[in-house]
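The chain below stands alone, shown as structure tokens; this is the form predicted alone.
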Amino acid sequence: MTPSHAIRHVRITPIAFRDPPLLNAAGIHEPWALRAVIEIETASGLVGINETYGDLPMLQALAKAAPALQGLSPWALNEMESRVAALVTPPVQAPSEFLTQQVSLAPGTHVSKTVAKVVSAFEVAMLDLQGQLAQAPVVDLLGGAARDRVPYSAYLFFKPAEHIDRPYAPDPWGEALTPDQLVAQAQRMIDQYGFQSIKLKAGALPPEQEAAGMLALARAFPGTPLRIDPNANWSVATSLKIVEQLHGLLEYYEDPAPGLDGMAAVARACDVPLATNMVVTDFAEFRRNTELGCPVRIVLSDHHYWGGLRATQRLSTLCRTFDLGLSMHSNSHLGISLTAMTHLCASVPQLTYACDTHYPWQDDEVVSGGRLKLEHGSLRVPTAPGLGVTLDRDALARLHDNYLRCGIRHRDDLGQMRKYDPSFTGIQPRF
């Protein structure tokens, strides 16, 4: 490493962007989604970028770890991991029942994931730097592309027409509470992006109503792979009742019942493969799944909290070893995260299913050139050096101003839902 390539500065910019009122088992999305943009700059002025979580605890962890990168080579990923772990490893604590419920829905918010999240945040930006230095795309640093396009799935949500507090004009998607409205949402998303598979976020309305929505989708889009994700908000009995109603329709069944034991109970009585981003979220939980005979057959990874792109490649090797499927989870995100996912998924030969993405639900962007273009439900793998995207400085400033003004510092779907229904508890399973 030459001195000009040493890391001299890490910038962390919190941002907020509009998020529609999407219903889920925890409640409903707040009007603003939080992210953070990472910039790692070398002494020569070269800048690597990334996007990650933007809630207050994550920002504090990033700020605590950032000085440890000064003087490091962009290639020193192992040393970065050691330094981060030494600085931000949290004390062991027993979460409250409420926190446990929130964590199960959004494992990326759990304090136990702090090191993995910070490592991932810095790793991707350092890989972006490495690619620029080597004049190679990130996918080549990960072993090369197994595919030149990565498929994504339409991600449907039940939703009201607009946020209850009306912070801005209603989103263009409109209300979706009935089967017909759900089909219209899917048709619009497929027409616009060309998706070849459909996932429904469930666990928000009565299960029979959500099953009716799935049946309507099956009639409207015959032969299209379908998935449903109740976010563990159904009991084992309800999970088995609904999967019977959907017999022959599901590509996979994502997190119907709470906990790995609940999933195992469903798996024993169900011939549809079970997928998760809730009960296999790290390598220790992967081991527990294997000890139970792998009731979860498809792992939905997320490099943001699994520890980065390389950690997810290690996960893919384990999935191949145990004959498990692999795909990717997402939450509300912009183009840097989507691009990083695309490089990663292109580098994994055994990617088994089209990946999740919330990208169609967002109308802002922070990368130069505006919104990334999905074609036939897929995103082409960038071939430019590094991630292949750069920051739009004006957009970054605007989204940072949103953050300063929005007043949100922690994601709170439960609190937002109580504006609609003060009696809402979020207790799971609710059905």
Given for the second form:
There are 2 protein chains.
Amino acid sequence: MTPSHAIRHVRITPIAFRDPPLLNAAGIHEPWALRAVIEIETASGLVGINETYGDLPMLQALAKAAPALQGLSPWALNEMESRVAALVTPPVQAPSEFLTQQVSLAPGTHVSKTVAKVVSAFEVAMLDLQGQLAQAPVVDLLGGAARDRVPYSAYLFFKPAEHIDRPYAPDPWGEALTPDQLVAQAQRMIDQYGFQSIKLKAGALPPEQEAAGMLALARAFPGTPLRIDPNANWSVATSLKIVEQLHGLLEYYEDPAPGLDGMAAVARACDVPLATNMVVTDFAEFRRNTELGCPVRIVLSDHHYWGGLRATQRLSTLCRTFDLGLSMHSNSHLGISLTAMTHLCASVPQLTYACDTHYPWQDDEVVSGGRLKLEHGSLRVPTAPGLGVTLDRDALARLHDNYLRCGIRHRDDLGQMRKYDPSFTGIQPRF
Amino acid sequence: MTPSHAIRHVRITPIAFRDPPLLNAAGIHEPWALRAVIEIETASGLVGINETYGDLPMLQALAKAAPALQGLSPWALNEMESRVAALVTPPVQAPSEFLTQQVSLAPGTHVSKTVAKVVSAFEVAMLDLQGQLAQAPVVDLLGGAARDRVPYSAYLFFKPAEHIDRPYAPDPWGEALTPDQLVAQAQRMIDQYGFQSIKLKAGALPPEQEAAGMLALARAFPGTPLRIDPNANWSVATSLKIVEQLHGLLEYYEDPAPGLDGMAAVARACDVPLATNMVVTDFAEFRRNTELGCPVRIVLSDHHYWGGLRATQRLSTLCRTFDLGLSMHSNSHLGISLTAMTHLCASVPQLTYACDTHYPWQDDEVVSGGRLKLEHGSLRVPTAPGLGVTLDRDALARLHDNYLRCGIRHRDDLGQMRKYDPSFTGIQPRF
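Write the structure block of the form predicted together with a further copy of the same chain for the protein whose form predicted alone appears above.
The complete assembly is shown below, putting the previous chain first.
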């Protein structure tokens, strides 16, 4: 490393993009989803990029940690990690009700994950720089491609036709509240992207209706692997009743009941493997799962909160050691995150399930060349140096303007849901 | 990666170098230690190097696997791993008595580790190539240095003054069979290398004599961390009796009794943390240790049989997850192995114990510039691209001639010991 490749600038740009009114256990998506775009620039003028959470506590943590990168080599990931850890603890405070909701729905927004999240945000951008320096794609820095394309699954949501606040024209997906509408949504998504497995975000409508939707999907797409994710919004009894109705249909059963103890209770009475992105969200929880005899059999990782691409690779070794499966969780995101996931998943041989992605639900993009193209539900692993995607600066400016104008600073599916149903409490399990 | 960096040649050169008559649980070192030097050359003429085991089964496995590298990118570690796994299973057969001995003494020579050993042998040489391509030291490819020098410990052995076969002039270390001789050995080694911790290879003399040696070391080097490694040659009762005599002296207690169950029995009655390089030697055994509530608290890794530098980094994450310590085991080796260990250990923040090394017991070298220089017991992490060491081709030729002439093709401490004591059985635990 010549000194001229030392890191000189870090830029953090919050952005917002349109997000449809997707229903989930915690409420409903707001009209704008937040992300942050990271740019790390070397003295020599190279720029490494990344995409991460864009809520206010995360932006504050990123700002607090950014000075740690000053003067660092893009290779110095261990040093970055220890500097970040020293700077961003203790965690930023946030209102407790907000926290309770977000822990259960999206561990990525929980403050206990702040160090891992900031480390991940910087790590991917530094890997992008490393790849540019080494003239190698990020996947090569991670051990090379075990596959040349990474499969994703069709991620279905129940939803009304449009946002209650009507901030912009309705999305093209239309209403999905009945089994027929759900099948139509799946068909549209599969026609457009070629997905070869289907996941339904559940925990939003009464469980019997959601089960009817799954049965309709099984009839319409025979042989296609199916998954359902009630986001811990079902009691153990409901979880067991519904899995009985879906007998023989599920590839895995994602987070039916709350807590590792709830999951363990379901596991004792159910032969479908349980998956989670809610109760095994860090290495300490991984250990607790093993101590309970591994009621959770498949970990849905997310490099954004597990501490980065290399941390997720290490998680894959823990999973293999304890005979657990591994796949990937997703939040609303754009193409940088999708590309980082693709490099990562290509580098993990035992990642044998199609990964989750919200990508079809977004219609905007921040990378040059616009929306990434999935073929047969898969994204080809880029072979250009680094991540292999660069920023479209006009798009970045536009999405940043969205952020400034939209007024959203925390993800708040619960508050948004109360606009539709003032009596909605978000207390889980609801069913 | 331009195609010209594809791998074109693999050369495997068995070497032998002088090794003193070091006593251990399985017998005594033969006059020559075997290693193999790996060279991987790209079409563009770059050469990546490494050092590994040189016994015949290993050489056969390396030869069988070498064609897998043909045409591969030096970045394609995952692909290399799957090709090697496909080529080198099922394991090469070896005489069963030989196996039994070697499993207990040195897991690195056990055939069950063949895939991991071959993968490691190639991985390090490919990382050396990657570093040359990226113009970065190997430690940077592993996440960057968490420390700029890696500490090693003084590794003491009981020994006669010279080999029974008198193949060459006696080594300068002299006899070490009494506490006073042991203290003199330690003093000489510390004067020469600056080590700041001491490990005694035990399990060779009657336990009371070895304990007396430890007590003499504690008196002679107050405050210096001490470890003892009877290599599973003590019963549980003996293990407990001796640790009682060494109360308050030990940093950790390495492999006193045989088997994970034996170690668990010791752990239940002893408050010194147990370390191992014998019962947690792969990820499956790591899991078994956790299932028993982690009687072993410190894993002594060895990248040569754990599957490489990256596998050992992953092991470090497992250790952190289960609150275990981590340090490194060693066999007789030269400077390439020491350099690879140094890059690895520099990249693992939680590696907080000084590592084992046999390096002081060798007087030869295969790297350019001759013997590596330890300062205050530590080796500075190289900053040149790749491993930062290159082959001395004259030395390589000479050491290969040693190999051809010495006649040793398997490590056989037991057979060698029978020359001294025909009644020696090697059955463990002996005491």
